[in-house]
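A single chain comes next, written as structure tokens; it is the form predicted alone.
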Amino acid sequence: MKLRTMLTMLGGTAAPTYVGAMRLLAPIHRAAWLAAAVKHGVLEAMRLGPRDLDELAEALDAGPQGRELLRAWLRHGCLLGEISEDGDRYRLTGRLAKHMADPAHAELAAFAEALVRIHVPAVYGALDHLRERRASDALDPALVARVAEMLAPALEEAILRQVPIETPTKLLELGAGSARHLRNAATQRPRLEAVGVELDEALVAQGRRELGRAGVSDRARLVQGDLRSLELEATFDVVTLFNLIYYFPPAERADVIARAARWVRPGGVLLLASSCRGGTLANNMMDLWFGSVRGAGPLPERDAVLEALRGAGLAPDAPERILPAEELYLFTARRPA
């Protein structure tokens, strides 16, 4: 091939720009490959040691027709540097692959899956939803809950600040997911009684199992229900509403906050964590995604959350930024004694 032909293929004088565009391949393919490897248990299988093509094909039920496709897919992982081929066996090589294979980093694996299943469709499809005037039904509560585990340490710290070690305390978590926060709080605060409310049936079942395994199901329980219609007679010292407000249309959010506030006893506190409009790429992607999901809505403005808390009869403190340079806040609002 002539050099001039090669330069033409690379955009001529725009060759540096074309080369830069080609560099998009690796990060996008890496996220997609890792997400698939997590989803289908390939990383988990390799965590226990190198695996050959036959072993992986059997685990994936690839069949004779699928072996060459699997071989090409594994080669993709080798080209990305996440795995390597040693003879006829494949082993984990890349730092990301090694960490995502470890159950201790499950939230990182969930993030890779969310990049492929949520971030890309949200950014790519936003204008389709706009032009076609249609909403998306692509909401996966279980995946969102897995990704939210990345924020768990900060939110658990916020709960424990409000729950004394020696004083009997009652906690209500709205949108409890798999009950991680309830389990952690009940484990560390022996005089705590806790109730979690979760809409998703599968997450409720998982959470109940986890509470039982932790030995705290006598003091911490999980109920299935919609907080907008749920009836609870008790009031609580601490009520939490974490990463949930944008699941509701903007017109309903003040009512949702007011309903949560009804369960806060005098002198008690409502802890509300939420991403708000603005911030980094990841935060703005949430604004795009939730703004296109049926029944949800764009991220709230920070001042709108404060106004809703005051309208519910609570006295909010100044919002606490959870992550530096990110529009992700913890709102602490107390009911006057």
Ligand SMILES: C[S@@+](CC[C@H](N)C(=O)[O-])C[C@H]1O[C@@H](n2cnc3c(N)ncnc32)[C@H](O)[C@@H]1O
Contents of the next structure:
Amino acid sequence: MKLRTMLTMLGGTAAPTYVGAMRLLAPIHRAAWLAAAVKHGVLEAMRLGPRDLDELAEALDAGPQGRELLRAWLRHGCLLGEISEDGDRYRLTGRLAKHMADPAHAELAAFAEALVRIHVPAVYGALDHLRERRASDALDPALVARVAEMLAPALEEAILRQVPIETPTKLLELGAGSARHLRNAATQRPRLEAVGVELDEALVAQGRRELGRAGVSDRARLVQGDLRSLELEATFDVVTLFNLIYYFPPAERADVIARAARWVRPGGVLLLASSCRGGTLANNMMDLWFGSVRGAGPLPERDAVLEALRGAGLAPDAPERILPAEELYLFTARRPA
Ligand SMILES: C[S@@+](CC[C@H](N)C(=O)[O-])C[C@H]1O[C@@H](n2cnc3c(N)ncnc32)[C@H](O)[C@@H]1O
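Could you switch over to the form predicted together with the ligand, since the one displayed so far is the form predicted alone?
Let us now look at the entire complex, which starts with that chain.
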């Protein structure tokens, strides 16, 4: 091929930009490859040691034609440096692959899946939604609950700060997801009684199993239902609304907060954690995504949350940032005694 032809293919004088654009390939392919490797248990299979093509094909139930596709897919992982071929066996080599294979880092694996299944469609699809006046139904509660685990340590700490070790205390978690916070709080605070409310039936079933496994089902229970219509007689010392407020359209949010506030006993506290408008790429993606989902809405303004808390008769402290330099806040609002 003539040099001139090659240069034309590479964008002529814009060649450096064309070459730069090719650098987009690797991170996008890496995220897609890792997400698939997690989803289909390939990383898990390799975690225990190198595996050959036959073993992986059997684990994935790949027929004779599927073997060649699998070989090409594994080669992709090698090109990305996440796995390597060692004789006729494949082993984990990349740092991401090794960590995602480890169940202790399950939320990292969920993040890779979310990049592919949530971030890319949210950024790519936002203008389609806008132009076609259509909303997306694409909220996978199980994946969202897995990703939400990334913030879990900060939220668990926020709950434990409000629950004394020796005093009997009652906790209500609205939108409890996988019930991780309930489980953790009940495990760490033996005098705590906790109730979680969760809309998604599959998450409720999973959460109940895990509360049982942790041996706390006698003090921590999950109720399936919509917090907007659920009747609960009791009031609680601590009520949480974590990563939830954008599941409701803006016009409903003050009512949701007022409803949550009614379950806070005098002197008790409402903890609300939410991404708010602005922030980094990840946070802004949430704005695009929830802004495109049917029945949900864009991220709230921080001041609108404060106003709704005050409107519900609570006295909010100054919001605390959960991550440095991110528009992700913990609001702590007390009901006067
Ligand atoms: C992002 S997850 C957060 C889970 C957990 N609070 C956390 O922070 O890790 C939000 C959860 O709220 C649940 N949810 C959404 N709308 C709800 C409603 N109207 N009533 C009860 N739960 C709801 C969703 O199914 C989802 O599991």
